[in-house]
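First, one chain by itself in structure tokens, the form predicted alone.
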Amino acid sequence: MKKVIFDTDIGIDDAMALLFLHYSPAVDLRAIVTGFGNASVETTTRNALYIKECFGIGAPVYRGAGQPIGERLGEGYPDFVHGSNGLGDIEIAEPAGRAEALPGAQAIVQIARENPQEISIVAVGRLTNLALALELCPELPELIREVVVMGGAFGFNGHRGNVSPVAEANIAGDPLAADRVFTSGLRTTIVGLDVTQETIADSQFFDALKDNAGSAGDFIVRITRLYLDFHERVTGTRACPVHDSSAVAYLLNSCSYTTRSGIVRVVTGGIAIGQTILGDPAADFETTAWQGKPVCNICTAVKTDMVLDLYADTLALAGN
């Protein structure tokens, strides 16, 4: 069983990923750390507490970063995708509980120190909390078992940026934080648009969740209506990529993915801000920007049916 910290800017697809973790018998969810991104940190923290109470999730919620550590691409929050409340504008009751007093980055460090080499971090938002944790604890790479990041785009399968021609939203939301995480030595796998844009959930997939996954399935169907509306306007098809849950799928069954290793740097300014660039560690470049940096794993291909089946089978446990 994997001990997991879920680092999230809870919007619609983050909520799907949280329930994926919650209902997986292979996961011991130790903490939910929130951050800005799909909505403000106040909203994402409220959303985490709401979902925790709705579905009896035992993990504590820690409020994380409310702003990036460096320059970001764009302003505001994508309410046209996730709704003004981050959860598809469904009606949400105010949660009774509150976040823990310890800030998110400090919580990551504390839990890692208490469980050396046992913690897997699934990071599906901006990487600000992890970058701040590295500042607090430079030895964090020796304490963390693995990090699985949903973010970035490297051009595999023809997929590039979704907030610029070259940048993906999570990375573009705090490029400096991402660059620090990817070059820190944390054992990191990046599940980017290269594979999440290949993993498409259609209306039949969501109908099956409603039929088989009990209250969790009903909740997912309600929050994804706005999300599917957005994607239908963009693509003409009522279906959406499975972004954040793909990071959970990699954690649970890495055999569903093909990977390659390389050095990853992130552009932190200019017109290509947020671009993730994969470098060959054996290459002799003129620039020293890649020299001596640790490698990350990059997902380059996916067995889509295996990922969607794993999600559906796991959520079906909520209906039993």
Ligand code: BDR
Contents of the next structure:
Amino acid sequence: MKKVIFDTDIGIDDAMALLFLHYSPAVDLRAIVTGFGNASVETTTRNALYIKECFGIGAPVYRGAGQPIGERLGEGYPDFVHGSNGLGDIEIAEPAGRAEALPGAQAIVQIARENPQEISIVAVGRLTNLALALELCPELPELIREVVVMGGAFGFNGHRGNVSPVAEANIAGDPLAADRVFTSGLRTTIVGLDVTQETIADSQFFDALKDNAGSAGDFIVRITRLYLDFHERVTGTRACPVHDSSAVAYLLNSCSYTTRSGIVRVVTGGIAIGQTILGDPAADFETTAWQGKPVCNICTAVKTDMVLDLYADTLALAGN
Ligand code: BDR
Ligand code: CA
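Write the structure block of the form predicted together with this ligand for the protein whose form predicted alone appears above.
Next comes the full complex, this chain leading.
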């Protein structure tokens, strides 16, 4: 069983990823840490508590960062993608429970110290909580087993950005935090748009979830209506990329992905803010910005059927 901290800005596709973790027999979900991104941190924390209560998730919820540590691209929240409540504007009852008193970054450090080398972090929002945790605990890279990040884009398979021509939303939302995480020595795999925009869930996929995944399938179909409306307006097809669940799919079965390693830096200002750039460690550049830093692992290709089948098969466990 993998002991997992889920760091999330819940969010429609984040909610799908949380249910993927919850129903996976290979996962021991230890904590949900929230952050701003798809909505305010107040809203994403409420969403985490709501989903926890609806589906009997045992893991505690810790409220994380409400703002970036550096400059970010844009302002406000993408309510045209995730709805003003972050969950596709379906009706949501106020949860009975509350978030833990310990702030998200401190919770990451505490859980890592209690479980040295055992914790996997699946980070599918801004990397602010992790950057703050690194500040609190510089030895975090030695304590954490692995980090799987949904974020960034390197141009593989033609995918470069979804909030600018060169930037992906999670990285553009706090580029400085992402740069600190990617150069920290945390054993990190980046599951970027390069592969998530290749992994497409269509109406058939959601129909099957409705048929096979019980109340979880029903919930996913309800929250994704608005998400599919948005993607249909943009692409003309009623289908969406599988972003955050791809990070979970990598954690559970990395064989579905082709990877390469390299030093990753993030542009922290200017028109390319949020761009993730992979350097060649062997190259002799004029700049030293890509020299002598720890490497990350980057997903460059994906066996999409394996990812979609793993999601469907895992969620089918909710219907049993
Ligand atoms: C990422 O941005 C957010 O809107 C999604 O939840 C996902 O984590 C995709 O770029
Ligand atoms: Ca997210």
